[in-house]
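Just one chain follows, in the form predicted alone, and it is written as structure tokens.
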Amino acid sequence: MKINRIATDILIIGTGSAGLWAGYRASELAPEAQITLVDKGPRDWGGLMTMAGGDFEAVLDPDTVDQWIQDFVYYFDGLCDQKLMEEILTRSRDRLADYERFGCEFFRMEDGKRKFVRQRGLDHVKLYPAQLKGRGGELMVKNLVSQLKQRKVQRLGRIMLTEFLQQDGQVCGALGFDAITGESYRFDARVVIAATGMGGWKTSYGKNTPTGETMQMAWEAGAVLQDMEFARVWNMPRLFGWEGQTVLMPLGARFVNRNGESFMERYSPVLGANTDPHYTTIAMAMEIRAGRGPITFDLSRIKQENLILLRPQNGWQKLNYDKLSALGLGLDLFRDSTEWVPQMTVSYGGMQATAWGETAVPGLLAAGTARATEPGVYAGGFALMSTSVLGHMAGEKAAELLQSLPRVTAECDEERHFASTFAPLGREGLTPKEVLTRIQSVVFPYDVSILKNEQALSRALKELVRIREEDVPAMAAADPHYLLKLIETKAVAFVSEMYVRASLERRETRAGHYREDYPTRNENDLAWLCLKRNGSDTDPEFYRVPVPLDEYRFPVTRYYQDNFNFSE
């Protein structure tokens, strides 16, 4: 069997913004060492951030570190990582700079001064919009890549990555596959960087690719999990995808029922439909099931100025409103009410890591989403800010551990690993399709993934247990292509049966996860649900890790959760 065989300092998996990011510090601090990043999408095609619109948060005068610190505190329900947030934070000014420099441009108004969105009904944190709606993030992309191109730092594409490389505990590189031609891949490392993003279930084309197997990868390797109870269900129109309500809700627009009420003032008459998706989900799906569906969105109280922080130049989201507007339905998303729907999209959770992105596994670097950080609740441009600075932090730790970390090579098997990764190639079966439809038939239906309570996620891990068991393995793939899909879909199950049973254990309502057979906090439950591999069993180990108030500089003296009261 012919091996590609390629030896490198540090691996990075993943090119989207924590793993470009992690690229160019890495080069920065390293500018001899080999460094290698691979995706399993096209090279440089930039992940995530190529499908996002650019805008991106950032702590400027006169707001301080320690406002936003608090405010996220707040909004988190108390679980916060204090000592990380205030990392990112720190260094949220740094990358926006950075961006800046290197040719992205954010929106000013007339006068010169940044416009910006507060986020959330919060009281310090901004959003600061993009120059072109529609097009930041795919030239955030283009300006990381030309750095790193600059820097002759090794890129590859279309290779899916399918096991970490051992030796002694310590992770020293990955096999995988090109999902094209078939070629095998042995990677060897010093460091590795896991940047592949959180898992997910492939909803829509803007959320295809998170779909968690390099999570699992690492679970298997020894990492530890944590928040995966939470999960990103987000307000979708029906007929489309679109980005921006994080910044159209702040500037008024909102969701009415079918007796044309703006129904989330019942809920929260402190924040009506300026909050989290979390709640609006929650708050759609109870008007839905007391019959006062459908869901529409109102942009009528939305000033005709602002509409330029929304109205798409190019990109993805321009070929959807030309489409909608001119060639198809008819549709102004900037004129028309349109249907609106909640749509299950990723997962929260991740793997446990330090501010740095140390793993409990030597070797392995977590950054960006991959990571765990939110739980399960999102401001407007959260994620281009964490994941570069998470990824920059990675980066540097990276080129850090060149110095210390021993140069091993695992001893493997590798034609047997190979072997059992081709077995699915040509042989008769489940398609990767079939079963991704029976695990998304389980996970998202509204006492699942919205108002959870035991019954339900019982029944529904006994169906993924199932799926585990039976269907997974009886999957099959016609090339290396639909490999690459089953793979995906395997991730998808594990993702599934991990988010279904985090939340069966976490007993409260708190943040971005609302059980409705216990709708309050347990306030003596104020701490990270975590999974570790217990030996060679299926069932994860559950154990908590309170938040150590203790060691940080905020008490928590309020709770966003309290703004709401679901009690119908």
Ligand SMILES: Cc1cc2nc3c(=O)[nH]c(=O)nc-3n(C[C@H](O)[C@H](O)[C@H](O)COP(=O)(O)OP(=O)(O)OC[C@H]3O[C@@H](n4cnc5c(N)ncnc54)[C@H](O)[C@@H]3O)c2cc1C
Given for the second form:
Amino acid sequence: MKINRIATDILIIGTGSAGLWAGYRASELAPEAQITLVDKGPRDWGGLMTMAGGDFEAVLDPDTVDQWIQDFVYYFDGLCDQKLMEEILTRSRDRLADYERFGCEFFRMEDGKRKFVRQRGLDHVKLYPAQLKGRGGELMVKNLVSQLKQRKVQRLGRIMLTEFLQQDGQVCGALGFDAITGESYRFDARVVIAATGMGGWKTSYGKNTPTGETMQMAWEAGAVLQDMEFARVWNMPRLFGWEGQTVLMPLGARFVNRNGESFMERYSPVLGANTDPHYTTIAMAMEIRAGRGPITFDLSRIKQENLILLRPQNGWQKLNYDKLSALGLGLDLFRDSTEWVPQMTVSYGGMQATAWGETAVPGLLAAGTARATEPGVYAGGFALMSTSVLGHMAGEKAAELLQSLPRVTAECDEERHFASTFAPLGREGLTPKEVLTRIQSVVFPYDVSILKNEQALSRALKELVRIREEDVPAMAAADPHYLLKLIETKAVAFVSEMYVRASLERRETRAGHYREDYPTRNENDLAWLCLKRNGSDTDPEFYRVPVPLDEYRFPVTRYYQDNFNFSE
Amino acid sequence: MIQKIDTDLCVGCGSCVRRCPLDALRLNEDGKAFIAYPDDCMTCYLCERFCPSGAIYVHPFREELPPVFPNVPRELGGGA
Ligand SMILES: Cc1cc2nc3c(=O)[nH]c(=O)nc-3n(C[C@H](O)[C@H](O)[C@H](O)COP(=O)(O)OP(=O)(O)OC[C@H]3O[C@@H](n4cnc5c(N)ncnc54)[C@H](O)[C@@H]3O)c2cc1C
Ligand code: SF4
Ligand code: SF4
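Let's see the other form, the form predicted in complex with this ligand, since the form predicted alone is already up.
Shown next: the complete complex, the earlier chain at its head.
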């Protein structure tokens, strides 16, 4: 078997925001080092950032980092790594300044001042929108990639990595294959950065690529996973994709039920409609369950002057808007009443890592949304900020590790690995899509994804175990394209099972985790739920890491969840 | 979802094939783009937007997914 072999100093897996920033920083600090970026998608495509609006959170004057940390302690219901947040927030203004230096533009008002939009009813946290609504994220990708082109960085696309190479416990490379040609690849590296994004459920809306292969790979290599009980349930139009609600809600948009009632005021008289989608989708689920659906979106209260921030002006968002209006089916978001539904999209679970990206496994760093950071609630602009900062920091750490990590080469039976990776090729069996649909049917129902309860979760777990044992091994791939989808589907099954197991394990309601059978906070549970491999693949070992409040500067005095009352 | 590629308009530049994040499109033996794998299209429009000859049409509706409220009728916001 022919194996393409690439030796490099730093291997960065994933060229989304985090991976591109890691490459940028590492090549700045170690200009002579060989740095290789690899993505399973197109070369340089930029991951989810390609579709992003470009809204960016940053602590700019007169705000202070301390004010923002306190907002997050409250917003995360105490489940906030204050030291990590301090590192992220402190660097946020530098990354925004970098983007401006690279040519990205953020919205300025006529008087030259920056426009901002406060988030989720918090006192300080706010996002800065891109100058033109529509392709802010795409321009970020373009400008970052052109920075990398000036550096000695190798960039490869369409190569999916499927296993880490390890020697004496240290990660020192990865194996993978070309998803078009089917050729095998072996990368030997001194440091590996996993910037591979989240786990997820392929729900369109720009989110069919994050499927979490590296969660399983890292877990198998000995890394710890954290926050698996948190999934992002997003409200989205039933029929199409729409980007920008983090800006719409604070500016006056609201959801109404079949009686025309703006129901969020009932669940939260304090915050009303302007809140986190996690809470909005709980309320939507309750309304629909009670027979008060469908839920529609009402933009009639948006002020004329703010429409410029909302109506897409270029990029995919404008094309999408124009096409929807042209269908003549009453789908003009600004004129017609459109139906929206709550939908689970991606997982917040990820590798446990320090701010610098260090995981429990030497040689393996995690950056961006591949690592665990937020407990299931999401303020607009947070992802582009945190992934740029955390990617930048991991790149810096990788350059530093080149000085100290011993150089090791993995002795492994590559032939055997590739034989098992390629085994599904050409055989008869279930298609990846069939198995994906089965997994989705198990985890999407609202009593598993939104209003969780023990009975429904236990039922889901049983079915997911069956899928892992029977359906996953029975999948077949007609060609390398489908082999990639098959491996993604296997990862979706893994992430789904860990999501359900972790959801069962957290017997309380906090931040982005709502248990209808445990509707209140349990003070003893102010802890991160972590899981580690327990010998066999199937039986994860959960343990709790208490939030070390005695080491932190700010006590937990307020809880965002206390703004809501979901008892019927 | 990706709906059609007009072979007569396609000039075979390969842009859509290179850009599709889900590898849904390929070039055929005549060097024309075709929808090889429609089932994972996420309606991102990258193919259509960068096609120099306007040969591609992506329908704005996203793929239908398994239901969130299997027991609630569709008219009431649930259903499949
Ligand atoms: C439509 C949309 C709009 C958004 N708008 C905003 C916004 O305005 N503001 C904001 O802050 N955030 C926004 N976001 C979120 C934000 O864009 C993402 O969370 C962020 O870009 C994620 O960056 P990342 O690098 O961590 O992960 P990703 O972008 O997911 O990158 C991971 C990369 O790794 C690759 N990969 C994964 N597994 C493998 C493997 N096994 N082998 C090889 N490669 C692999 C993937 O192909 C991908 O390119 C938006 C997201 C979407 C989808
Ligand atoms: S819309 Fe996006 S995912 Fe669909 S075929 Fe075009 S490029 Fe691929
Ligand atoms: S981008 Fe357009 S012209 Fe180029 S190969 Fe694709 S369909 Fe043909």
